[in-house]
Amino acid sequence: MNIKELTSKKFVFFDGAMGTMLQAAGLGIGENPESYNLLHPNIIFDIHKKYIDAGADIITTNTFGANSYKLKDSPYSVETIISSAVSIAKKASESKLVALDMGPIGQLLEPMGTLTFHDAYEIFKEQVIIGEKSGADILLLETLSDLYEAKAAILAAKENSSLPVFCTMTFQENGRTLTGTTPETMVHVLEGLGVDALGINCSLGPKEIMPLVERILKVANVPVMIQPNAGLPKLINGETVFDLTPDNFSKEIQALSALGISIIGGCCGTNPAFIKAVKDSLKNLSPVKTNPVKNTTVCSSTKTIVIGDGVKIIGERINPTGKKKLKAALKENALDYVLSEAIKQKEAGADILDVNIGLPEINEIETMTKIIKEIQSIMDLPLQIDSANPKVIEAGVRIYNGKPIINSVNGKKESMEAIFPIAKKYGACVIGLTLDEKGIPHTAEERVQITEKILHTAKLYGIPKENILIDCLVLTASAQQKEVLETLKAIRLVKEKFGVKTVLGVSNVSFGLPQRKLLTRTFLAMSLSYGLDAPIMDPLVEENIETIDTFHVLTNHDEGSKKYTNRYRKEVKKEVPVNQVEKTLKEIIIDGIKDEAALKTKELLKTLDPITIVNNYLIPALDTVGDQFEKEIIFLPQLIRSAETVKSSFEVIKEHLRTTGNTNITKGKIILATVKGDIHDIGKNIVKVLLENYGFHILDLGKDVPIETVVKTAKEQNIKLIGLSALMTTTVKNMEETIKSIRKNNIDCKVFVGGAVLTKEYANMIGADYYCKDARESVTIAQKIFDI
């Protein structure tokens, strides 16, 4: 099936919500929807038939939660649920296609949670294999809010089946997923991994997703699909309803269709009437052809860097060549030292970090994967994965959460055969070095010829030229002076002839000569004037940064010279280099360096009492990262990392208190519970991590918690604050019942509520005292209640 060809001629229609239809058919709160495949197959069959009659081209199996994690306490196996679901859908499908529905696992991946990337892959792999064996035509990965989980799912799908893969993610009104991914980053990463269609589903209505869809369509080269909710949820006469009618829904979809989407369906609140209305409204229309921009981009999970949009600095300091301390740190597995190097480079202005840990004495694959996981948990800079060993490169690219650069491939046949399959499979950018079996050519023209060979071969592997960066290779001026200018000429020729972006390790030019910084910065300036896009350099050398800042002014990249003026407006006392400054505990927590936090806390306890450390260091640090989270300077992974770093300080403090006879520094006791009937507790768990690390004692009652348990615990423990979460519209009713029961039992406490389907208005309607829009808000509420 060629999805691109299919969607170029006509709109393709998915069905609408399965949950909405099951509730209408009698699905009770707390009942397992997937059990209906076995217990009530006729109901599932009828639902599929209704969607087909409404005009759906693709129907979706009733398998949203059919994974081994969600079914582990049920009497049903993954195989039984999926095979029965596909069988029912195939019987109902007539000539229509059947998509195996795969929702999120229901557990957070590391570093925010405990599920490993490999285990997530294995969970999805089981679903994929059973789904294809059972006869599914398409794999639909949907309602994903974590890019890392999406990557695990896509790799599981691509490596274990030959079926087309569609992937949709769920966005919040701030334009990001729960874990901070933007629409553009989603496209660059998912498209690189080889999905056949991508887009947005759930959480918002068609009107709310329009600005996000516009952003997706500007960069997406594969068909874009949408499955919005039937508007926003409201509580009317005790029931959760969505605010759009089929007619209103179809009008808003029609507006979206004019932008260039080609695959349409519905999510929460939609039913066959919505699909029919949409199909009728578009029956005389065809998909609009889009014209996406083709940029060279690299991404972390929350940030996309466009290479060519100003000079982008690739920090070179995580490379053991000539660095005794880094070598020692790698041998001793002292990852905090490596993380400190990463942080220093970011603070100094790096846009991308090169990671090279090539030492013969270490297990390079193991160390590379560990370091990548640690760096991506504390910062948002994209990474360049650098090794002479293709196995190390693949291990690093696979575990990386984003779209990295591979450093590097060259014009030798064996190099291209080893590296290009990896770059293609994972959608990575790759640096092409202008050397081949004959070595580095003397002339610029010969380097251009090698560039042509690299680009031609990359194309054969299906790698677009936007994903190739060319390094024209600089030789040392001390040994091969005449060839320095050939490198510069090659940069210009390569850009003019092929329109690709260029990188260069500029400091190589000055080996063997005195005043290296002087030579390097002069060569850097010359390289930029010849068209260099991304120098690989040490950003801690201030002269290099100054050269780039001035270049941005002189080439109009720094409009109005604003950045330059802000940085250089007055002569200031030269700052002490960042690597010579000892960081405070607050700064260490903000950076998220766990081991350093524990050591620093031990040191502070020699002169300060525990409460002073908590109040003067730990809480202010969390407040700072909380503010950064609210301002979208950092995102959930970094927020959780800092909270976990505080935990390592707290452990030291608690141990100190135990040895000195004190045991209690809690700031207040709080109940957290996911309400009865709801088994989705990701949001509640995030709130728990934050509140605990602000010093609150959390009584976590878990998920699917009976109303009586909440009331009983609140009475027995004299609780002043209760947090309730619910993800599903069906269980919000139980949230309301829990609050009513708390009031009825005259418990003197406040209740805050949160969850994907909740709004402030909705929280008020069900009698909550506070609406918690995100985890950070829960801290503000707790501090208010406990007067901190």
Given for the second form:
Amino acid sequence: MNIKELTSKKFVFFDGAMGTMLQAAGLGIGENPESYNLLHPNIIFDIHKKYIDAGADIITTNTFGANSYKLKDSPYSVETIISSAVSIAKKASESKLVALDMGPIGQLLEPMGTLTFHDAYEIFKEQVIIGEKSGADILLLETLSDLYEAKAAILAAKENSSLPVFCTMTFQENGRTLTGTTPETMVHVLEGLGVDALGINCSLGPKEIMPLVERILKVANVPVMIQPNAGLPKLINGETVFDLTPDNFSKEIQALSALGISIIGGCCGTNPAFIKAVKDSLKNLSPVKTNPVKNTTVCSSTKTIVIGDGVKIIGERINPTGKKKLKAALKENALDYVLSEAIKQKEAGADILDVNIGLPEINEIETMTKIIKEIQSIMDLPLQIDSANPKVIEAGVRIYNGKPIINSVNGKKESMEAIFPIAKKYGACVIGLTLDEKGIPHTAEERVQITEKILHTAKLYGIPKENILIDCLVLTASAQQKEVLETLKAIRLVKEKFGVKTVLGVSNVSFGLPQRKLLTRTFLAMSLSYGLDAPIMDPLVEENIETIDTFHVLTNHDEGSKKYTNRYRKEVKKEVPVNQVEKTLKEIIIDGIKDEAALKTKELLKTLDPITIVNNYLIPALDTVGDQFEKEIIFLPQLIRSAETVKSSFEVIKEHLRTTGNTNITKGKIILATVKGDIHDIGKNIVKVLLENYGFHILDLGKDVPIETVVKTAKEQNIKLIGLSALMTTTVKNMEETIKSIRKNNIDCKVFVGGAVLTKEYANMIGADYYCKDARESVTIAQKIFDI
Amino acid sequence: MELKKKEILRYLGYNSQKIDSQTNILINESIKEVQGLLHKYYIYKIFDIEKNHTKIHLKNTHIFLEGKDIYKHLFQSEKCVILAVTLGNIIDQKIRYYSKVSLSKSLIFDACATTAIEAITDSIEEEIIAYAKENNFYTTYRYSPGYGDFPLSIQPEILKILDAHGKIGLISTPDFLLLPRKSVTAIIGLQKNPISKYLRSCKNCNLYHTCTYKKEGNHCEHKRINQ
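Show the other one: the form predicted in complex with the partner chain, since we just had the form predicted on its own.
And the full complex, kicking off with our chain again.
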């Protein structure tokens, strides 16, 4: 079935609400609507019939909640519900089409919740396979508010059936889904994944969705569908009320139809009268052809970046090449360090982050997926997935919640064959490098030829040119001075000839020459004036950012020079503190001033050895702060700030030890874990910072930690002390189970426990060795165990 | 939405210590930031109730509210309001972000968010009280799963009858934790007689031995409302 063709000539009508009809037929509150397929098939049949009589071209099966999670306590299996639902709908359908209705799972995906992307995929996969086998004609994924869940559902649909896939999401009055996705982001991601139609359903009425529909139509290349509620739901006396009549509803839909939608149905509050009214009001009209904007876009789940709309910075720092610290962090699986690199770049002004973790010693697929999940759990910058291995790229692109850039493909046949299918399947942007079997060409013209080859081949795979970014490749001015200008010329030619966007790793130009920053900055300015859209660079180098800010003023991108003025006027005003009495490191820590602590530590390291600084400054300062906390002179945020200040001192010391080749100064290894089922880990994080400051090596297993992980790590690492945290009464039982399992496995170690609902008595009862009333006490316990 | 600093400090375990200027700045900044991110996602429904020995039954549903405390709470009520509120996922994401940037900031941000969800729930409660007044009902204070002997295991049922996942994106984990994290479910009774003015004492509470607030020399929301 070609949906685009079908909707180009006439409107296609879906049915209205199943729930509204079922409630009218006596469905109780909290009762499982899907059970009606088996208990009252005649009621379902009648509902379908009424919608067909009203003029629906497609009817929707009564399977909104028919997934294995929602049906886990039901006497009916997913198979029974879906097959019966499809069979009733087919019986009623006459010549009409049957859409398998698939609603949200009812659990939140990681990181918001605990359901993994893979498990979500499997849940949808089961529905898809049964639905197709039962004879459904279309798969309708609807009422989704989480883009990540939509992605899992679409992949499950596309990989396990050949049916057309329609996907609608639910938006709030603020113009976003409940998890923050904008209409544009939804279109870029879902369309990229290959849906046949997309749009909005539920939550709002036709009038309220109008501005959102306008935004969708501006960018969508596939048919757009709407299934609004019968007006804006209002909570009156504890009941949800919809206030539109079929007549009002159809009038508002008519206004929407003029914008370019082509598939129409109804959601909550609508019934056959609504569908009939809409169908009647549109009977002499045809869908309006739209003219969507063709932009190069990348998206996180909540943010769309348009490349070409000003200069977009791609942060290059998550790349182990030449970075000892990052290499070490990746090898040790110290993801916090990687995250801190991501955060630094975001704060410095990066728009997109390149993630490259290519190290021969690590499992690149595992690490790449883990890092992507971690970064997307805390920030909204789109990612550029970078690897020499196509398998790593696919794993990264698959787990990514958004529309990423793939770095990269090149003009070699082999490269294109490996990468283009991935870019097409997941709708990703891809960077095309202007090199091929013969290497990097010397002239701009030859690079243009390779670009042409890349674009042509991409087209054969169905990848639009908007999704291709060209990297004209810069060589070092020290070795290939003549070719620097060729790169710049190539940028201009590629843009003029093909209208594609360009990227460039600008800092390569300055390898091997003194004053690299100066050369890079100047080259960056030149590249921008030749038309570079997105430099791949280090955003922490201030000169680079300054160049871009200036460029935005001079090219009229920074309207009224507002951003520039705000930023640089402030800098002039920056006051230098005078006559400040110099503080000791101890005082700095007590006052909690991070930057000063690092500076002061560096200064002390010139005359003192690290151990002396730790023992004579850091630990006494922490002890003082700890005492003040116990005596209630200071309170928790102050204690933590001092601890973080010590941490920044420690960083300097550790760095010093690394450069002088010294061994580390750990006083003992401790496991910390927030137990299974518990996802509140702030308490554990506080304990971690304090213990680390006292020189203990912490193996932080995170939150929601399976019992086996604690036991396995304790065994493997020969751990003497384990700290467990649980915040809820419901998860304390998992704490007890964890302790039991530690004992059963004869691990010779002590366990301390803490958390809001725990008491000393309770800690004893569940078999813990120590009860930790606050974070500070964990230090006392650890010192006792390790005899310090 | 005004966020009371006193409340924020209470969540941070404040007990009249001297607040240094940097902490003060952090708190003020966090208040502003949380205010800028606030969304009021909520849903409530009103149910007729009937008492069935020791259980309360929500009419037209399969739900029984079990436990001595909820029974006592709704003893004089004819109806009850079941309420669910959440600040949504964006606040959770920010807390995760700050926990990687600065633990002290995330702690303060978290406390501001907790204050916000309480303040928003208070405002919805006001709406419910106004409705009750118009209809000649008095309201009980709001009671949540996990208070006293009212089990958290009721969460999935409550969310189901409110369609809380579909309407406001709120779910309960298999261990009955609400997600997004800054969320509340509560039950408010509607009764014809004014509620007795008796102040529920901490000693009568089933959480007396494990109460976090008491450990910190403080008291819970429950008692605060009744003072």
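Positions refer to the first chain, counted from 1. Take the two forms, find the largest set of C-alpha atoms that superpose within 1.5 Å, and that set is the rigid core. None of these values were measured; they are calculated from a predicted model.
Participant: Rigid core aligned, does the Cα position of T759 differ by 2 Å or more between these two forms?
Facilitator: Yes, its C-alpha moves 2 Å or more.
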